[in-house]
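We begin with a single chain expressed as structure tokens, specifically the form predicted on its own.
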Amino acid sequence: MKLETVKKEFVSKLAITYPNEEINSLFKILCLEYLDLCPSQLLLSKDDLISRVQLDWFSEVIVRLLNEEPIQYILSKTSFYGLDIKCNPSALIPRPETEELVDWILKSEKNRISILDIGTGSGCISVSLAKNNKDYSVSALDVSKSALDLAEYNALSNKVNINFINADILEYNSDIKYDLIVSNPPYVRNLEKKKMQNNVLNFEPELALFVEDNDPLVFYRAILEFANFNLIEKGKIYFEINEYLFNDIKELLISFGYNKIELREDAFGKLRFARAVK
């Protein structure tokens, strides 16, 4: 079967679930990953013959896409801050807005510092920080052993050294002090589920996403309580936050005695990040 025919079938079968622009984007991604054809080569390669093995792979991918499985899980990877990050359902898929949090830290913190990434998931934050500033000493904590296994793989594949800690921040105690703590903890309230897409709800780990409606800041509070003893004086906290709870986050930081509190918008104009000094 010719590639052009494969594309027509791909578009036809996915049209019931995805908009045409997204289908074309997915096809280009798959052709690059599996056929080693970049978008500029597709038109020139439309008459190329696709093998039975390749056809079977496309058929399998179509089924998984129709089931609304994220393309990052299908390919088992994504790009984050210029790095290849392995993905699987044990951790959230790294988001572009989290790249903005990493960028904020890298551009603001130039000195030799120790960093703890709480709720590291895939390790995208800690790996990117360690890769882009050799003066950082980075540790990363997560309650999920399978997520830590994934983060360790990403650290190894990107050739960075990170100290991994398997612990629950709601219960964790340590004598180690850090210059900076960063976290993108669970912050989506259950009441917000109805706004979320099936590819998130059905595939990404609930443990890393959702909090109870009556206590949505539970992890922020736990992190700040930990920081009472484990963040140096004048140390910094960086958070990714729920855009609807920015005032609550600010009040929480004030209640813990933090100053120089700064809230920052993401590229879409949503208040998504917070920074404060102890």
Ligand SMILES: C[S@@+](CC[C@H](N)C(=O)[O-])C[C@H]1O[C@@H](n2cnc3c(N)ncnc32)[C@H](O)[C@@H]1O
Second form
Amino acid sequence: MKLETVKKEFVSKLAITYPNEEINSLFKILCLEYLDLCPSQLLLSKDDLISRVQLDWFSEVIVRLLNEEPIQYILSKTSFYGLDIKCNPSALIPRPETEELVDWILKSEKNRISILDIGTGSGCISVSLAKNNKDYSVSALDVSKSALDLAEYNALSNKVNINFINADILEYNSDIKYDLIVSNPPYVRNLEKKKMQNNVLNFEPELALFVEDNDPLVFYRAILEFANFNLIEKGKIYFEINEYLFNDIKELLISFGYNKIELREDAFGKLRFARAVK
Ligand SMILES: C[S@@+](CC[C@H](N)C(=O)[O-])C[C@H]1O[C@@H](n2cnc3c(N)ncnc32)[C@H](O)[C@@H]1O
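Which structure goes with the form predicted in complex with the ligand, now that we have seen the form predicted on its own?
Let's see the whole complex now, leading with the same chain.
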């Protein structure tokens, strides 16, 4: 079968679930990744013949996409801050907003510092920090052993050295003091579930996303309690935050004695990040 015919079938089967523009973009991503074509070849390859094995793969992918599985899990990877990051359902798929948090740190913190990434998931934050500043000494913590295995793989494949810690931040104690703590902890309230899409709700780990409606700042508080002893004086905290809870985060930081508190919008104009000095 020709690639062009595969595309027609792909478009017609997915039309009930996805808008046309998204289907075209999914098809392009799949061809670039699986058929190993480059964007310029794609246009010239419509008459290329697709093998039986490749056809079977496209059919399987169509079923998974109709089931609203994220493309990053289907391909087992995504790109984050220019790096290849392996993805699987044990960790959140790295989001573009989080690249902005990494960028903020890299542009602001030029010194030789020790960093702890709390709730590292796929390791996207810690790996991209370590990769882009060789003077950082990076540790990364997660309660999920399977997420940490993934983060370790990503550190190895991107050739960076990270100290991994398998621990629950709600009860973790340590003697080590860090210069900087960064975290994108779970921050979505259960009440926000109804606004979320099936591809997130049905596939991404609950543990990485949700907090109780009556205590949405539980992780921020635990991190600040940990930082009481484990962040140096004048050390910095960088958080990714829930856009609806920026005031509460600010008050929490003030109550823990932090100053120079800055809130920052993401590229979509949502207050998504906080930075503060101890
Ligand atoms: C929102 S995800 C962030 C993942 C990754 N840092 C990112 O930005 O894509 C939150 C992470 O916190 C971890 N986590 C949840 N509860 C935790 C706990 N009690 N202690 C440590 N980590 C926890 C989850 O396993 C998940 O990997």
